[in-house]
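This document opens with one chain alone, in structure tokens, the form predicted alone.
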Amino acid sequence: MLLVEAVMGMALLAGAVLARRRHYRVHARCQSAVVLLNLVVIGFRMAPSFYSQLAPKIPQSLGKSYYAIAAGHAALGVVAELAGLYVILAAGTNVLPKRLLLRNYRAWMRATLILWWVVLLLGVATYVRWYVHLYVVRPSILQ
């Protein structure tokens, strides 16, 4: 899943480049596809993992980095996904009432992209903390 998320992160950056080059339709399709694919990944992989491995330990274990990093990733991930869905609805459809439409698309899109990358980096940190065992070699062992 980490590789899939990394590819989606790169696709979001590519989509941002498309917008800079004024290829707005392709930009919209690219960004929308990533946000919707991420929703599927969250629903089928991340949410079940959260509810089985993390949720039972909240709040008593949040003092441990093992759980705190993952909880931060989950909380900010929900915010990032909801922001992405909101941008899609506000920028690409006529579903929302006029008062809920965006006035500054660029700021919302950039903020959502930055938040998405923070969440991705927290996902990497979660993966490293949960699955990669780092061993510190003591200098005395090397002598």
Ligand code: HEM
Contents of the next structure:
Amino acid sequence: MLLVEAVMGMALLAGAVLARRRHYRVHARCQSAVVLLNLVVIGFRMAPSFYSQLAPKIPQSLGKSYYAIAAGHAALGVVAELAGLYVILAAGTNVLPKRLLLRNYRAWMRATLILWWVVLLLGVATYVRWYVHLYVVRPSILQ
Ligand code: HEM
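Take the protein just shown as the form predicted alone and give its structure as the form predicted in complex with the named molecule.
Up next: the whole complex, starting with the chain shown before.
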């Protein structure tokens, strides 16, 4: 999943370049595909993991980096995914009433992209803290 998320993060950057080059239609398809695919990854992998491993430890274990990094990742991840879905609805469909449409698409898209990358890096940090740390730094725990 780390690899899938990394590829999706790069795809969003590539999609942003497409927009700069005024290929708006391909840009819209690319970014929408990533946001929707990510919803599947969250639903099947991250949310179950959140409820089984993280939720029971909140808030009492938030002082430990093991849980704090993952919890920060999950909280900002919800915001990033919702922001992505909102941009899709506002920019790509006609389902929202006029007063809910965006006035500054560009700023919203940029902010969402930056937040997304913060979440991605926190996801990498979660992975390192949960798995790499365990196998490389403290393998004795596993014996
Ligand atoms: C923009 C949205 C998101 C991105 C880019 C993202 C990215 C990542 C990445 C790269 C990892 C490490 C790979 C792995 O462990 O397989 C990860 C793990 C994780 N994420 Fe996310 N994530 C997002 C949203 C969320 C949300 C909304 C939640 C909470 C419901 C969440 C909860 C978790 C959890 C609990 C893990 C650890 C999974 C495990 O190893 O069992 N993430 N995420």
